[in-house]
Every structure is written in C-alpha cells, then in structure tokens.
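Here you get one chain, nothing else, as structure tokens; it is the form predicted on its own.
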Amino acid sequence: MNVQLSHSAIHESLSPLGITADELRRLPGNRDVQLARARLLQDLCSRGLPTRRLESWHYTDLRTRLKAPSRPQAAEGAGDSGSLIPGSIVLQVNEAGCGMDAGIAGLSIRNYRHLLEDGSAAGELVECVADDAIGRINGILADRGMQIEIAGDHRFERPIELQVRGSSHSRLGVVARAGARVTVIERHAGQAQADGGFSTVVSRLRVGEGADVTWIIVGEQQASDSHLGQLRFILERDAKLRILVLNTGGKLVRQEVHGRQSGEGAQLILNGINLLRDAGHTDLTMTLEHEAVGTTSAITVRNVVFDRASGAFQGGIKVGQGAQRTDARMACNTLLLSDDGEFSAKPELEIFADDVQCGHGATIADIDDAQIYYLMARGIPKARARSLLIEGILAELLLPIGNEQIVVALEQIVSAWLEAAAEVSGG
C-alpha cells in the first residue's frame, strides 16, 4: 500500500484499531482497492479518531472510548453457534467464504473477499455522510463479508441469519429485487477475550420497488467488547422496510442507521431497544431521506439504563422540497433506573416541504412505583414485577415483526438480560 505518510501517524492511527501496517499490507484487494484504502487511511491520519467537537459524535468520544485489543481474533472456522430460530438459513460471516450455499432457490451470494480481489469493491470503499469514522474505519479495515441479492418476486419463509462472531472487519451487502419478501437477521455475538474484542460493519440494503424487508440487528457483545455498526439503505418506489436494532451489550457499541427513501409511497418503520447496564456506553445515530412524494417513517427508540451506563440517541429526518404528503414520526423514551446512569437524545427534523406530517418528541422517567406495588401485592417479587414492566414497555417495538418465533426469541433475550441486571444490581 503506498500511502504518503510519516510511519509516526500511520502507527498512531492504526494503534487504536488493533492492526499493524504489515498488517494492514497483507489485507485483500488489488491495487484500486488499496488505493481506496490508502485515501480512507490518509483522512483517518488527518483527522484523527472524532471527538465530542464533532456535532455527530458529541455524545461519543471514540478517540478516548476506544481502546482496541492489541490484536484482533476472528472466529475462523468455528462452525454454526445456533441460529436465532431453527430453521433459518445461517450464514456465518468468516475468512472462508461465508458459508456459501448456491443451493438455495432464489438467493445468490458473492464472498466479499473476492470482491476485494478483482477490485469489484473499490468503489464502496467511500464515506457514507460526513465525518463517516465508521465507513472509514471498516473500508480500511474489511477483509471479508458477503453480497446477497434476492430474486424478483420470491418470497422466503424462512430468515437469513448472518452470524458476525468475534473480532473482525466485515461488509454485508442484501439487494431485494422488486416484490421480494424476506426477513434478514444481523447477529453479533462477541467472544471473551482477555483485553476485548474490537469489531466492525457495513451493511447496504437496497429494497427495490414493492419489496418487503425486514431487518433485525442483534448486538450481544461481550461487557469489554467495542462494536461499530453501519446500516445503509435505499427505499424504492412502494418498497417496505421494517428495521430492528436490539443492542444488550458492549464496553462501546455505536449503531448507525442512514437511509434514504427515494421512491414513491416507500415505507419505513424503525424501532431501537437499547439495554445498558455496568459501565458500557451504546449510541444509536440514525438520519434519514425522505426524497419522494407520499413517503412515511415512524421511529421509535426506547432505552433502559442502569448502574453507571450511559447512551445517546441522535435522530435526523429530512424532508425534501419534493418529498410533498411525508408523514413521518420519531420518538426517544428512557427508563433511567439509576442514579448513576445517563442517557442523551438528540431528534431533529429538517423540512424543506409545506404539505406534510412531521413529530418528534424524547421522555425520560423511571418505573412507576404504584405500578412495582401493585404486582407486589399479588405476590410477584420486587424485581420481577420491575422486569415484567420493562418487557411490557419494550413488547411493543417488537410486534412490527410478524413472525411470533423471532418475536418470543427476542424477548427471551431481553427477559434473561434484565434478570442479570437486577441480580447486579440488586433487584
């Protein structure tokens, strides 16, 4: 890679990232693609990791948050750890290839790593919005990943659940051709190591016209675990899109979410569930296009924060001149059940249309204590009742998705995680 920089930045960059630059030589692609890693590592040199003076990343100070492991372990050939459903296709994001299965009907799947290799990938390796840390990060970085494309008008019933195990670099890219229906399952799941696992990824999405996706974001990082995540999309006329990100775990996890809906009547609805306890900081971003006529979006974030944690959610809609008869709605709410504990919400609208149907608004409160009373007078245990209110509250978000089994599997996740918060907390 030749990349006109002092050996003192080019180490002071890549130190947090857990990567030597005879390490980062020896990453796949041909001479476009480490040209395009080479610009992204020269902007990374310049500007540094960001810091609270950046608008985007005020609640997030990855320069002095992240603190990568000295050297990143993937989980290469570990096998199936078990899908989220039975039944799913499973298909593990490693080194080898993905577990490519061009036996599936209507599925056609590229290993990413060849993509690098001839090059085909050299033109995605951009920043995404400003002050794109994580593109740029995750472009310099990627090393292995997957590019699905749907077929026009097949429908699956069974989900696709990619697995994203461990420390690593990772591009997921899913086209749904025109009226397709599928339901995709981005799973991260961090594995112990001794300083923690630092992980990254991308994810594009386009639904073309009159597909229906579904897209659901299970973050369970270990407590030590730094994560950053990325999801781009782009609606088509008619096209449905339900996405949600769970996140339950993490030293740092930083969810992005940036979407434009260029198409006629597309629909969006977005619901986040963040869980934070001991001392981890997650930070959900999300903006969002709306750029044609008849278009709707209804975002909702709830978060649950105990101990010392602490969050942030940055929310931006922006409505086009063109984009006349938007509906679009965004709400935060925070139950903040320490004293300790902290949570930021940032919604912004930016409306450049006059007929239309905007709203944003962010709560903070605690539980109810004539509610925890209640249950306690029928028996239930203080800290049951308090779990029992909080799967209510978040139950809702949940309902979007329209497959019961993925439903009651997300909320066993979200119940066991709430009985080990109580148990450290002490109910």
Given for the second form:
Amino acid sequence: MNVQLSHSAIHESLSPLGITADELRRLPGNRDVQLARARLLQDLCSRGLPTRRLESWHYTDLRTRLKAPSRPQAAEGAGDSGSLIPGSIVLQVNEAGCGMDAGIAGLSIRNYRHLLEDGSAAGELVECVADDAIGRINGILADRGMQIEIAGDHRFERPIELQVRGSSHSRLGVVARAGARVTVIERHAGQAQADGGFSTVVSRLRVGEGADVTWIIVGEQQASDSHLGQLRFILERDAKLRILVLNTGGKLVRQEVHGRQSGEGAQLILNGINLLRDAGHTDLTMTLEHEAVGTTSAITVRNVVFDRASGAFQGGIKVGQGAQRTDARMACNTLLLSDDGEFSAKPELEIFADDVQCGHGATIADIDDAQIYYLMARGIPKARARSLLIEGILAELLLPIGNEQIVVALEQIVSAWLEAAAEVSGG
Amino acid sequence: MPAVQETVDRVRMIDVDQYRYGFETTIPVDKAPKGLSEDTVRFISERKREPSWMLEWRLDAYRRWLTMEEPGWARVDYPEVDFNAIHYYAAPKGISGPKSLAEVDPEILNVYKKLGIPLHEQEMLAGVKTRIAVDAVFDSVSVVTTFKQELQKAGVIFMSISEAIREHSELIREYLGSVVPTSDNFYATLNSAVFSDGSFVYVPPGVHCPMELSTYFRINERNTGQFERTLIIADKGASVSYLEGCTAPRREENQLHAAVVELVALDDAEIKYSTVQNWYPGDSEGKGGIYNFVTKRGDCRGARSKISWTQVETGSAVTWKYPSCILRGDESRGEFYSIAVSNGHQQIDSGTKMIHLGKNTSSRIVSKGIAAGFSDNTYRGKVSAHRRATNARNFTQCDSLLIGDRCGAHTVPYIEAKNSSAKFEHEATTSKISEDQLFYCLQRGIPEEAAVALIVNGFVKDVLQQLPMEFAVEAQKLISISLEGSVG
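Mind giving me the form predicted together with its partner chain, seeing as the form predicted on its own was just shown?
Shown next: the complete complex, the earlier chain at its head.
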C-alpha cells in the first residue's frame, strides 16, 4: 500500500466498500496491478465518495447511501440460476473463471483474473476520469471477469449470457469485430445475504465497422442489495448498437452508460426500464458523444415508481463540432404512482454543430384516470387495469431487441414485478 | 472581383461592435474609493443617508460574503473578478437622489434622450400612446422618477429604493431580503452589502396600477460596478406591469453588474416583469462587455397570485441569470418567457426555477435560445414539486437555434417531482434554420439577412407576444440587429 496514506484514511475509505486492507492485499494481481489499485485507493481517499455537490452525482449521494456489508466469507454459491432463454451460451463470471465455453467458433474468451495476475490489466484499471467513482471503486476491488472477442463477420444466433452473481466485482470486455453480429445479456442477480450484498460491474464494449450488437443488462437485485454498474461503449463506422437496461430495484442501484459514436453513420438505440419500489433508490445515468458525421441516437427511458422509492435519470447528449447531420432524440417518461415516491430527471443537450436535429422530452405524471376508467368500464378490476396500462407503456421498449424469446422472457420479469408491487401497495 | 461597396458597408454595419448605445458621457462624479471593505459599505450607506438598521443589514451581508465562494457550476468562463479594483459607488456630482427635471445636469438628460427614454412626462415612446412612468438610474443613483404624483393619487408608491428606505422603512423592513435572503448566493450577498439604486414599487390592495412602470439602468462611469436592487410588492388583488431596460458604454475592460430583484405577490395579485437586457456585449474579439450576474426571484406568496417574467437578452459579455418563481400560495401561477440571443464571444447561462410548494399551482416556461458567432448559449432550468404541492402542473418548452458551427447551444433542465399528482412536461429541440424556409423566402425576393430575421422572429414569436406592446416593437428590432451578419 502507498506509504503516504495513513491507516485511518485507508480504513475510512474502505469501510463503505465492505473490505479491509488485509482483504484488499489478497486480491489477485501482480505488482503493477497492486500499484494501480493503490493509486485508485489514493484517489478515493483524497476525493472521498461522491456527494450531491458533484454534478454527475446530483441525485445519488453515494457518501451517505453506500454502506456495504463486510465481504462474505463464502464468496459465492455455485448454483446455476438457469439462462434467460434456453439455448444461450452461458458464461458464469466467477472467481475461478470456470464455466467458460471454449471451442466455439468465432468466440475467444480470456479470463480477466489471468490478466490481473500477469499485470496486463493494470493499464486499463486506472483509466478513470475525475467523477468516475464506479470505475475507481471497481478498479480497486475487481477480482474477476472476462474479455471476449467476436471474430469479424461472425454472426451468433444464440445470445451470450454473462451471469454475474452475488457480492462480486467484475470487469467485462467485449469486442465485436467488423461485420460481427451478437446479442449479449449481462445479467446481475443479487444473492440473499442477510445484510445485503454489494456488487460492481464495469463493462467495455467496442462495436467494429458495420458490426451489429444487442446488449441487454438485466439487474435483478434483492431489496437490500447495493449495485453499481457501468457500460462504456464505442461505435465505429456504420456500427449498430441496441442497448436495453432493465432494473428491478435494490436498496441502491446506479447503472451508468457512457458511449461515443466515433464512426460515421453509427446508430444507437438505448432503452431503459427502471422499476422502483419499497424504499429503494435507482439511478440511470448516461452520456453520449456524437463525434462523427451522420450518426443517430434514440434514447427512451421509462420509470415506474411505487411506495417510498426514489429514482433519477440523468442523460447527457453532446454533439461535437464535426458531428454534422446528427439526429439525436432523448425521452424520459416517469409514472410516479405514490405520493411518497420521488423521481428526478435531468436530460441535458450540449450542441456544437449547427446542422443537427436534437430533441429531448421529459414527463412525470400518474396514470391517466380516464384510461383506467375505460378499462374498468369493460369489467377489468382497477389493479389489473393499472398493471395492463403500465405493461403496455413498458413493453414498447422491449421491441427493438428483435429476439422474440428474449422479449417474452423480459416481459415476464416485468409482469411478475408489477404483480408483486401491486400486491404490496394494495393495488 | 472585390466586394462591392454596398456589401462592405453592410458587413461593417452588422459587426458585433456596432453596439448603438456604446457612447460615453463625461460628467463630474462623486466616487467611493476603489476596493471593498466595511468602510466601502459605510460610505455607500452614508451617501444614501440610510438609517442605522440598514447599515447593519449591509454589514451583516458583507461579513457573510467574505465567507462565501464564487459559484462555478454555470457554463461560463471568465477571468477572476478583482473585487478590489472596482468603485462600488459613483454618482454624478451633486446628485444623491432623484430631483426634478429642471435640476438634473442637461448632459445626463441628453444621455436619456440619445437612448430614446422619455423623461418628460408629456413625452411618449415613439408611436405609442400609452404613458410610462420611468425611474432613471445613472450609475449608483436614481436621477429622475416621473409620474410620481399621478401614481400617488392611485396609492401606488414608485420611487428609487434609496428614497423608499428613508420614507417607507416599515415596508422595506418587512419585505427586503424576504425573497432573496442576504445569504442566498455569492452575488446576491455581495449585492446586499453594496447595492446602490433601483426601484421600489408598492401597489396597495385592489389597485391596478394605472400605467406601465419602468426603470432604465445606465452604467456610465469607468471601473465601477452597478448593484441594482429592485423590490416590487403587489398587495392583495393588486396588479402591476414593470419594464426594465439597460445599456452601457463601449469599453475594453469588463464591468460588473450584480443585481437583485425581489417580487412579492399577495393573494390574487399579479406582477408582470419584463426586461430588455442590452448591456454592452464586448467587441468582436470578445474584449470588454458587462458581466451580468443577476438574482431575480418572485414569491407568489398569496393564493391565486401570478408572477410572469419576460426577458429579451441580447447584451452582456457574460450572463448568469435565472428569474424564478416560488409558487407558495395555493393555485398560484408562474410564467417565464425568454429569448436569449448570443453573438460574437458572448456567453449566456440563463433560465428559470419554478418551485411548486402550494396546492394546484401551475407554471409555464417558454425559452428560445439563439447562438451565433463564437458564442455559447445555455438554458438551465429547474422545476420541482414539493411533497405537499398536490396537482402541480408544469409545461416547459425550450428551443435552441444555432447559426454557424463555431457556437454552442446547451440545455440543462432539472425536473424533480415528489408527489404522484404532479404533471410535468418538458420538451426541447435544437436545429438550424431550415434550408427550405430560407429558400422559400429567397425565392420570393427577400434578401438573405431579412429572411433570417423573419424566420427567427417567427421562432421567437411566442415570447415577443408576452412583452408589453411598446417593448415588443423595440425587442423585434433588437433581435434582427443581433442576428444580422450571422449568415453568409
């Protein structure tokens, strides 16, 4: 550990992360990786966890909200929760890095643990900008993950499901070479742990020229879990990326998506569904930079808030000087269904090119009584009418995924969640 | 072939440094020594013959200001302001407050004549039949206030704030700082310590102010700051429409204007506040110009009260300004209509806050930003509904237009709801002037610049309609001036 840091400073910084200095020392990594972790820890000590004063954390005060429990002794269970849809290529992200499907044509996988041990991960571990608290925390704690490469022009019909479970800290990297086509499901499942779990995942995605990637993040945390996730992507010329983020709650969930459209003609669709209940807090924060000519983006985020839950969406679209003929759309629609709940939205635009079409919209409202009345008049009970309307509003966002089996599986997650939420809040 | 003379003249005419109000007037002045200290605060208070409680209020603000930091969150960039290099008080010699027209230095009257501001009561704005009462503020003092007697007959108090502190201390003590507290923010606290002049308006219960009121601010003296302070109170069932205008000489150095405006509307009262901000914007290199750091806030304190802000922003080198409404009274309503045009190297970070606290409150925001040249134009707004603000409604529309690829347009809205009966809608678009629209005009023989002005005027029409008629005419001219030369 760096000598400049006092034991008490280290303790103070590590305690919200639920790890001791001894445990930190035992994480995998050669000397370079340990130095990288020490540098990140030093940053964390001097900056502290972000508070509302930091603009990108305006609605999620991590300093007061993050209180991770001590690291579980048995790091994870071995059980397989099954894949979202049958026939997927399932890759479990665990300490051993086992369960990796080898020998699939067009797919190469490297165990991130090996990259920590041989030091080749050290460089990318320290790559994080000032307000990137998730990158920093994950960099300090990451002990597992994988790097996947999809060979050029290789088209995968079967989705690849990356299963991240329990209290763990993972790094995932995917490179889709030119002309490749693939669907990746990044699935986070909390694990019943008495005092709640704490997990972080940082994923990096590069979509090569003309490649076509669908990336689905399904966060199914337990009510007492804290989870910090981040996806960083870059789109090359004529690349296509569809992202779906589905969050079903947790005590504290923040999912970040940061992207760059650096190749001409790149196209992005980003849809987000945040389901909030109990006293949980969910934050979806995204930034997108249009850097090249003729790129398009369509971002739609829909939120449903029950009980005492709180949530936030922060979206930032930046259109650079050279990104003429950009077409960027961003919408955030929130159904605030409880007087004790709250939701905040900050959809920002930052434009430096004059030949562009950019728009954003944000609405916050309850469900229209007239629509409920319409369904009730047709004999549908009130609670069911509400659920139907909510499902209708959300289902629309699942359509761009294209794969019907996945759409149905996600619809089921949404309906089950709505049913449970309606039961607790009495319809 | 070289450009024809007509083109040369035209380009010259539309240059950013063709600011029409940039003339300078030499008048003997009485100034506070440069720098800011408790003595400066005492100097100002003494010159204004203020009661001791006012001095204490100012000193309290000054001591608080010393502990505060300048805000850095706005999207503006300017060199550090040296607060000790400014004169905090400058008044034409022999004038410490408003006088009758006959007593005012003809040089000063000449300034207002050049600016087209009617100070003689029989005068009217060109082509407009309505009468307007004017409070003319020159550097740190109000020099003339017109129609005072006639307004008094209706029970309306309209005078400089310096006079009001002496003559209506009970109203000042009750309301000053009640909307923007002395501790509010760095520049508002500075203003509270050193504010110079501005207007005070009190409209008694049930009175509809019989004429438009207006204040015209002129910065004249070099190396001075202007710290305007305005307080408007509309008592129960009262209504008033107030206009504010401002200009300054063309100078190489930057000058600071840090104002605080407070509006209070009691039950069923209505205040309409319009601004045409045309401070010197700096030259085409971005040299000089006014730093316009302003806190404007209206408190809809009473039930069914209404406050409406309309602003046309074309001037200033740097603008930092968010006229806001606190919707405290049940069924109160707040409105904000804004056109912000930035050209040259101007930077604007402006918008509004609508804070819904009472039940059944509603607000509407229409903001149009136009960026040209090398300028940056940011809309920053907040709409929030408190947990008890049931049935809060907001509609926001903010559009930006870019002319050229060296400028930037930005939108930063904060939308925060804490109860399920709130209904908030926000929409924003950014685009450039449509080629089709331009072609359509050109094809009909309208020259390119006139066509751009026409299209832009169509784009900002929603806002201009909210201005009192006499200002709408003026504003329409301003818009076309600021944008001339942005095409081609």
